[in-house]
Amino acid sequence: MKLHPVSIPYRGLSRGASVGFMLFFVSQSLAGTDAIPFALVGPTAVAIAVLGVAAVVAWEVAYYRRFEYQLGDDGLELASGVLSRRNREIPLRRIQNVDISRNVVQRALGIAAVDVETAGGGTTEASLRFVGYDEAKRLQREIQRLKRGAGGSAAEGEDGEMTASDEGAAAEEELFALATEELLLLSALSFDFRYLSLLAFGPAAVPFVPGFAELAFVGGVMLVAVLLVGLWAISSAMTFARYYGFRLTRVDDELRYERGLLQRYDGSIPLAKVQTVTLTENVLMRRVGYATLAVETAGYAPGQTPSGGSEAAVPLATRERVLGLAREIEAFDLPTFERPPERARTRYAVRYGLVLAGLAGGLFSVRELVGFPGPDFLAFAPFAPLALLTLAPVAAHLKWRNRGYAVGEDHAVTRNGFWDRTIKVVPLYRVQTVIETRTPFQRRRRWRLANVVIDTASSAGSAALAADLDRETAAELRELVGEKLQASLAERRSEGTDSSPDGTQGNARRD
């Protein structure tokens, strides 16, 4: 099968425009130099740019003619390459996610990009740029139908669209749809420091007079306030566009989601490949009783797929609803957590105190060496960290109280974080490695602490962590998870159930 014919002008114009502008500006920059010793007048430079665009369009025509794909009972076959030919076959059992994305222009043209990703892959395994949207949906549904081992082929209408007899469409069940008020609340609660680079020109927004320390100080405070408000506004806008129209459905043994305002995503999350379920609540969400739900599939954490694939299963909902949906994905009971020993809380307080004391010492040194320009009260800046020392025990207690772990018959559960409290639920049969680690400070006789990391095939992000346990407790936990892992694998083998996405078994070790 071929790509959509509209992909030729779309790819040609989008790539040709960038090449044409590049050639135009490069030729103008090099004109009159040793590289191009003569001047390039406007028409000549434009002609060079047009030739560049024409070359790109010709390349895209050749790319379209030589690109073919075919979905069979065993896998997806692709043949591509303009100068060198490349033939690939992706086995169905290795396919992890099939994600569809469309920007505004692509939606108007009726085309879409399809990204096929496999377990453990560092890049997108196959990318179809571009096919018709109906064809993209057909590929997504048919791949999942074939993975389930259904016989025959799905019925198609005369125009190639799936008919009502398609079992995937008939079995679709809506699990969650993000309401407008929930989307607005999610946007208002968003504050993402990743967008800080977008505020690079922020200082120009708050001019102040150099040489006047008081004005400089006031301008600096205003600048920080403006940057924080600007960062919040950008984070809110990006979150709104990202999760606009979010909808989560279930079709047999997979989850499907749709989201996006400017860039529309339509992806799948195979339930059989789910490695970890993560519930996250920041401080503000906990105050209003909301939480988010994310899933990790083999090889990828949420948002880390090369195509921007499987995102949060539920971006924002009430905590009770999130727990209910989480149990739809992985049946578990929220346990009573075992906290670290109280000496771990003392360790946190000592650590925070040392950091504040070091900061105060650095500020005292700066004041004595060069002084602080500006208002007289800035001379007391080194005392600010010392004043915060009274809060160190409070911060240590909050961190200690929000940490914990629990191991049940079928799941290991960990909890960490105060500002962003994260609860990770790991099915024991998905465990790949159980690691016991101790930092030099944890090994000190006074503390005798250790961490236990419960790793899965999905932990491209952060693995489940039972932090700062008593050393003997950590060793027992490592052994317990290892034993339950082997028992779970033996039980699933006796039932004829696949134990892991790649057929491997977990192990336990100490670092």
Contents of the next structure:
Amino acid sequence: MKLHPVSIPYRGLSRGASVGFMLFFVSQSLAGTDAIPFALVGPTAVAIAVLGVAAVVAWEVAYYRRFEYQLGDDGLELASGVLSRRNREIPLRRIQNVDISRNVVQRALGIAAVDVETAGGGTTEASLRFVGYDEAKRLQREIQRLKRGAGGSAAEGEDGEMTASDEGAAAEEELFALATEELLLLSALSFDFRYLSLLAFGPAAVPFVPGFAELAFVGGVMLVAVLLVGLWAISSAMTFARYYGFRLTRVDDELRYERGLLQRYDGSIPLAKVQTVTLTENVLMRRVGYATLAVETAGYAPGQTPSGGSEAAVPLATRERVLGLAREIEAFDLPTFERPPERARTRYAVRYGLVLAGLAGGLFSVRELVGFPGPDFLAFAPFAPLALLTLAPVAAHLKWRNRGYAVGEDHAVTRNGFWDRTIKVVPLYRVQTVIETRTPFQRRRRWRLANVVIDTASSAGSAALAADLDRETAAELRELVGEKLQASLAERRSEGTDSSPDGTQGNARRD
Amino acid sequence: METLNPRVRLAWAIGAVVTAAFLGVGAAATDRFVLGVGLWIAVTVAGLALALGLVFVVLRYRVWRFAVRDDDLYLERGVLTRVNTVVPYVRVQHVDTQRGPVERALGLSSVVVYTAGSRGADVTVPGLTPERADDLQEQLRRLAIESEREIDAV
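We have the form predicted alone; now please give the form predicted together with the partner chain.
So here's everything in the complex, that chain up top.
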């Protein structure tokens, strides 16, 4: 199969424009020097730019002519490359996610970019730039259909029968759609420091009168306020555009999501590839009973996608709803969490106290060494951190309260964080390694604590962490998770040999 | 539990000497161009670094141990932060043996075990005799294949 013909002019224009601009600027900056033997003025510069554009267009035509893809029973085959040719075959069983994205222009032209992710490697395994939108959807569907077929013929026969019944258009069941008020609430609640770089031009516009310390102080406060408001506005707008029209559906053993205002995303996550399910509730969301759900696979390299890994997320819904959806994906019960021992709480309080004391000491020595310019009321500023000492026990208690872990029949669950409370559900058969660590401070006889990290192949976010357990408990947990992994694998093996009664769930998860 | 070959201390000590030498040269350069207090500072820096490095070598050797258990490889290591890792054989993607120049000179070898995990993706067992390293590689490879069957790693 070929790419969509419109992709030649589209790629040519978008690439050609940038190359043309670059050549133009390079020639402009070189014009005054003797770096090149001829004068770069008027017609010559234009000629070079035109040549550059022509080369780009020729390249794109060659790229189009070279690019072939074929989806068969074995997998997706790609042949591409203008100068160095590359043939690649991706086995169906290894495909993790199939993502379709279309920006405004692409939507108008009816084309889409398709990315096929596998677990290996740092980059996207196959990216089709660009195919028709219908063709993109067909690929997504076909990959799912063929994958089930391939799994059935290779592993066991019963799968084939199963798929035979629901061949053709598989029923699409809507799991979740983001309502308008939820989208607005989500936008209003979002605050992302990563957009700080976008505000780099902001401070220049802020009125700032130098000379008077008070004014500088007020200016500083104003600057921070403007920054915060700006950041909030940008974060809200970004979140709104990102999650506009969010829909999560289930088609047999796959989740599909759609989202985006300007750039439209449309992806698939096979349930069989789910590595971790993450529930996040920040302080505000906990107050109003809302939560966020993220489904992690091994498909993406960290930070590769706009939302930093997991594309399949329910951005905001009531806690019950989120829990229900999470259970649909992984059948787990939210356990009663085992908190760290109480001495861990004492340790947090001591740690916060030491940090505050250190901060005060630092500020004090700076004042002693450099002197403190400004009015008298700021003279005690170095001791301000000490006033926060009363909050240290509270903070320690909150941190301790929100931490916990539990190991159930098939899942290990961890919970961490007060500001952004995160619950990670790890299917035990997904465990890759178990790592128990003890820092020098944790090892002190007074504390005797240890951390246990339950690592999966998930490419998004951090691994599940059971923090500050009693040393013996940690060692037990480490061994327990290892044993449970073996047990669940043994169970799966026996399930594979004798026919399992539970339909899609068992089939979906075996692969 | 198996301990490492005692000669690995020599390999690590050579590393410590090199690091100390680099730090000493750095201190000497800083002294020459910025401080100007005399060469003794470089000697002190190098000496301290070497002493610290050697203490670490001894401690690291004492802590390091591993066991080839029924279902997984278990390792204990770490001087300051102790790290105990469980690597189930089912999760092993591939196993390498490695021999750097220093290790070759000392007749040592390392085994590197790769998993698909995001955090402890590769685990190195240093300080093995070449025979033991080959044995271990072979043993791990066999155990990995045996325990895998048709289950997908990811």
